[in-house]
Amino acid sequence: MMVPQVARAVLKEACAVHPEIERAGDPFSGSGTILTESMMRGLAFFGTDINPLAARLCRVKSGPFFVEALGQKASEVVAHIDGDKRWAVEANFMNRDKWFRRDAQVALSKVRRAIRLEKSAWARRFFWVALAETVRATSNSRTSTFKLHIRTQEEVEGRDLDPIGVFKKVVVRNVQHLKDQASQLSEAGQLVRGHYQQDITVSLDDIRQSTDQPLCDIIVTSPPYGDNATTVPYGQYSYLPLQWIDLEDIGTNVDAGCLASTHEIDTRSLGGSKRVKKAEPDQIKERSPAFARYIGSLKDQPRDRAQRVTAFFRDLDGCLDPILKSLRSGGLMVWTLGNRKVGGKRVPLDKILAELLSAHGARLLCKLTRKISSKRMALKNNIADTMSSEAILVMRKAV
């Protein structure tokens, strides 16, 4: 995950050197860390993400900040839930009964019906985010991993579930978060009648296909470290919550086909398609000697390892032209990266990306290294040789 303190420090230093910076961009917006930190500095923002749940979360974080009204609406939603005596289940999708106990389905349906009664779209979207977290916490999937991993039958039957109670706690916490954010923005003079004063655009889109982008002065981002199948499957993580959210409240361009399977969102993401054309490895090797050396080091390993690394870098390379087009001439880029392992060999993502960006006309200013003192990971993986540091590339687009 992108650490907020790092994003904050990056933007502070960049704006000190370049006070003309007015708009920040993040082509892999995720949960909105760069968005939030950009707002705290009074910047406009443009972001994209291919995951509908990520786009929804970013849009909620961008406001409006009608804090008092939201508190009242939260009380009304809770009252509707408590007064709902129906047992009908509102969601219908493949393997629903596998992923949710019947009592959880009934409780989540009460929450869903209550949110639908809210007339204001901005408020519904806020409550959908709370429901998404509730769904994840009360499904039959393990919470120790981002992957959908079913619990044992004994665990499923023995859990003490209270989806409505979870939802209420999440709403209270999220309202407080919004209050805190509104207070900070207000102190900075960035809020007028609950609205942030700079332009915020978050697009549900694949950056490789994005065309209508405002020009940014700085790009601050942390792309995936590899294909979702072998790193963090955010699409799988989002699959169950999205089954309970009204997709039209996320945006008019949401493709319901993204929920065709538990893997569909990840398949659409970087490295999701492992089909590599014959010429593609050589094209990447021409741009990046580090990639050529790394692929060569995998020659004695199973073929699929080199193939999935190639597929990821092919897709990452396909993002670079659209990203550079969204950046003004001479604009800065700050990339936070982690070098993971494939087949026991560390992938030099930082070196490869720097070379690919240079091939697209950018210039490396410096590379920083940050030690990761703590990070979120499954306890079962704590003994593994995982990333202990991350690289931060600072690059400039050619004038």
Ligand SMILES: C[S@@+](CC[C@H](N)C(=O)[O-])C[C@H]1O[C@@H](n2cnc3c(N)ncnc32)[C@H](O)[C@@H]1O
Second form
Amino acid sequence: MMVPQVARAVLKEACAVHPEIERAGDPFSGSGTILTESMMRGLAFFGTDINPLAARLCRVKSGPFFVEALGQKASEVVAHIDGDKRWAVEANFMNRDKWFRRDAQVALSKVRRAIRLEKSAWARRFFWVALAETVRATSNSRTSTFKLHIRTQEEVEGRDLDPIGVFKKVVVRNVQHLKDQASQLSEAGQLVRGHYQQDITVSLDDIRQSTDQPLCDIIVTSPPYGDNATTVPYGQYSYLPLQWIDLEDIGTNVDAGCLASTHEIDTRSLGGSKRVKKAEPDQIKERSPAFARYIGSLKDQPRDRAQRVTAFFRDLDGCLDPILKSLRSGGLMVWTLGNRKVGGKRVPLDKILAELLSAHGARLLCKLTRKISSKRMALKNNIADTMSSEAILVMRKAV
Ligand SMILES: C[S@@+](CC[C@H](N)C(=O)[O-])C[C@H]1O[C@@H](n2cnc3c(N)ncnc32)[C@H](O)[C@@H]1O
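Rather than the form predicted on its own that you just supplied, could I have the structure of the form predicted in complex with this ligand?
Following is the full complex, with the preceding chain placed first.
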């Protein structure tokens, strides 16, 4: 993700140069860093993410900010949980007993039942986000990686688990976050009766298929930096939490098929399908000499490496047209790009993306490099390796 400090600095500078900026866009909204920072500047926002959990998180972060009522509702949810003596398990999915100890299933079910009793959808959505974090912390999957990675039997049995205690703590912390966000927005004159004053839309969508987007004055984004299998599997990360959340509370267009397997969301995301048509590599090479050189450098490597990289760039390229359509002419784009190696060679994502965007008439204004001290990364493996720096491309759409 783009760290909040960078997003803040980028928006501050961009708005100073272009005071006419009113709406920011992030086609890969993730956990909503750009959204939150855009709100702090009083901007309207349009975001997209293919992952239902990400879309939900962004929508919660955009309000409403009924912080007093939320405190009251949190006490009610906790009272319902504490008064619930039932043992029934409220979730049914493949391998449930593999991923959750029985006592955790019972406790998470009490939380789920209590949230369902809440009448206001906005409040239920807030509590689902807290439940999502609780699920991650109390499942049998390791928390040190985004991948689903089962703990040993011994570890599973020996863990001291308290899902209800975790949920209560997360709720207290998140209510405080929302209060802090609300008071900052109030100070900026952006909150009226708990509602943010500008238009915020976060669409649960594949950006490649996204139509009907409002026009943005600036795009600030951090796309996936490789296929999910070898970088960050956001879909796997969300799979278990989504089994415990009522999908109808996420939005109207959630396709339950996205939970068909632990890999489904990742398969639908950028680079998710490794199948490459014969003409595709050449189509990208024509527009990006850096891509052509890079693929050439992989010729002694196992074939699937070049294929993986090509599939990712084919998909990234497929996003550019819809993204550019959502940006007003002459608008700025700020792309934060993770850095990775495939087969021991650094993928020049910054160069390739700049060339692909240039082929659409955009112009590179500058490139910055930021060193990263620590970042939760995908586990190193022999196919891909992550590195501790990221590039920031600043580009302008043609007028
Ligand atoms: C690097 S993360 C974005 C981080 C985000 N800027 C933040 O602050 O948290 C990339 C995001 O792209 C999303 N994504 C992947 N493929 C997508 C697609 N085809 N359409 C829309 N979003 C997609 C993933 O679900 C993930 O949330």
